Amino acid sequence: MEEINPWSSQPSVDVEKLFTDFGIEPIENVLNLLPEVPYFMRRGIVIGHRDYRQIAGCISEKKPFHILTGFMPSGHPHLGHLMVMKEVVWHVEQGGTGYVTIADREAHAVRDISWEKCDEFGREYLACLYALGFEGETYFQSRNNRLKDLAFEAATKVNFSELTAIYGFGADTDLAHAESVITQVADILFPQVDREPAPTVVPVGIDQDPHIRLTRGIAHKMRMFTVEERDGYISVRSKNAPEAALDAVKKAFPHAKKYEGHVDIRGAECADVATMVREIERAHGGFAFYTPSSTYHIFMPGLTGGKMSSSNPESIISFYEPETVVRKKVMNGITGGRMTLEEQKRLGGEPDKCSLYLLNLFHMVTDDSELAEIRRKCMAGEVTCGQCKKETAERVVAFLKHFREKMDACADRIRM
């Protein structure tokens, strides 16, 4: 199987072989079961999912839920962070209970940053997070000592070769390095110790997709009980759970029997004895995690081609540069025009290989038939790409000037 190296700055991934190997849902599959469907879902900027169907349900049925996602403040947030900071936002708004983690733990260990620097990345992402209109808890992962508690929990259910298995972990990796892995395992599962157990949701890039397969397995392990829809009755069986739990769920049920290690019911639906279950595992001190959800969304391009990362300052666009260097940059960017004039007018554009007509996709145009006939007009030839350059960076100047004014009017909510 491909390995995925979560912390590669340019990751190359083969998204149809890891969805083959990994057992990634194309996102297509639940699209019908949302109310409404959010502009990056229509428009193939997410691709995929793990398990969302019961979060589509949840949005549907207005049942609580949760939805996590963090940010390694490794450096100045940009332009290719807010794609998953909308996504956080929009599932706040269909009644999630949002959670956002500064990963400082994580940008410590892996990439040597220093507390500092990490508590001043952090409040920029906080506050590009506010300016889109977050509302729910967040935290820095060093300064929450529940979180720790959880994390050293979660470690006694995974092994280093698990770790070496998933990560390629060897010999030489720090120690610090494995422990931030748990930290973003205990991340994920946080908000259902915080409030209440609930369906959780995760959007990430595909890179990101290890920390996901790592969680679920662990809050899996963490169950005192599975419950499994068998012929013609339900069967409740004890994985850790102590021999009172047992019993208090073969009194929950009439038509209930006990055995050695499993309870089975008959005439009863799974769905409310899962959830009678739940609340018997709670009871007698055990966590009930619901498995985490997850959504996947491809990478924001960087203008110079690849992943818009910091470590190549070109790549990106951050929110406080200069507007000469923003249009710089722009004028710069990479397209999908042809080599010639004469070419472009004949052939038309390439918009899938342009940074600049994505960049109009994942954020600077919201409205679909604008972008639709900005897509027509490069295919057929009718704009050059200078033209389009000089349309794009004036989209991008205003943005930024109102995303600036909006961070800076929310400066005062940032809690460390």
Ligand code: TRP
Given for the second form:
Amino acid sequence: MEEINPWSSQPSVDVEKLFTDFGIEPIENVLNLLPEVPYFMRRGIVIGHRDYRQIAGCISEKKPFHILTGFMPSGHPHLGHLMVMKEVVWHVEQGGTGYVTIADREAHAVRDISWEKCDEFGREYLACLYALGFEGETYFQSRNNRLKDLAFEAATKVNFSELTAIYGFGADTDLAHAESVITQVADILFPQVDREPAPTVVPVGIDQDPHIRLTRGIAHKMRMFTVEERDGYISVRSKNAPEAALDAVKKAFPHAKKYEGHVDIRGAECADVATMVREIERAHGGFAFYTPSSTYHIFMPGLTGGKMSSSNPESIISFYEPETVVRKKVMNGITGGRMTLEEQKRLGGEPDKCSLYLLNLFHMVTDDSELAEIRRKCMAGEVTCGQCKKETAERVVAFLKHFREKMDACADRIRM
Ligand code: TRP
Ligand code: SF4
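And the form predicted in complex with the named molecule, for comparison with the form predicted on its own?
First the chain shown before, then all remaining chains and molecules of the complex.
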């Protein structure tokens, strides 16, 4: 089984393999549960999930849930970061409580970014987020003491052999790197401590799945109880619950029998038992976590092919670049066009291989029929790449101008 390394600059992931090897489910399976399918799911940008059914359920039944993601402030934000921000904003509009963490501890530990730079970049990420209409909580890891306490508590549930198995950590891995991992675990659980236990969805790129798996395991280990439907009854097992908590579970249900370390309940609905057990767990000082859910999006390719990465300036478009530079980058972008004009007319272009088509698909063209028309014309050879690029460049320039105005207007909302 191939490993996923969240810190590699070139995560080469084979999507099919990911689904089968790691148990990520295709997003298609849950789309019919949503009252409204957002464009990033419709257009195949978000492709997979873990446990998203509980989130879709909360959305359609208008029950509380949390949405959290994080950004490592290791450079200026660019267009490649917008997708996950839009996912957060959409989930907040659907009723989720929004959280965004600026992972300055990770940037400092793993990328060696100074605290000053972390602040500067972090602020820019927050400006983008607010420009997109985000409402909710934001924090910097290094300044959130309750987060650090939670990270410490979570750390009681992980050992180094687990970190080695998941991340390939070895004897020469520094401690701060390991700490940044457990801080991310705490990030993901933080909304359930800051507010109330509720399903939480974490939208991320596929490279972050190791953190999701680790957190899901830890969330489970930090529970006092497990609740399981058995043949004709519901079994509530204590993992490390105080005896008084187990007594309280027994008392809460008329047809309950208490045994050593577990209570068996008949004539009750599993969901009701689970809810009651959570309340009892919290009343006895437990966390009562819901195991977090996740969604996985593909990355927008860089303009030079490969990944969008600030370490390759030609591959990205950031928000404060001069218009002339933006136009030049778009005009130089890798397309799915053919070698000659004659071939282009005869065979048509290949939009799925074209960095500019994908730029349009991700952000620049919101209208589905307009996008379909661009695709059709490309594949039918009715348009030259030169013309298509020019149109795309104009869209990008207009988008950035408008977006920068919004970013500037939000500057006063940024709290550190
Ligand atoms: N590790 C993430 C990155 O490299 C940033 C991050 C920190 C994060 N905490 C998080 C992402 C919590 C999702 C949820 O970009
Ligand atoms: Fe890309 Fe447009 Fe050329 Fe098609 S016509 S390959 S979408 S640049």
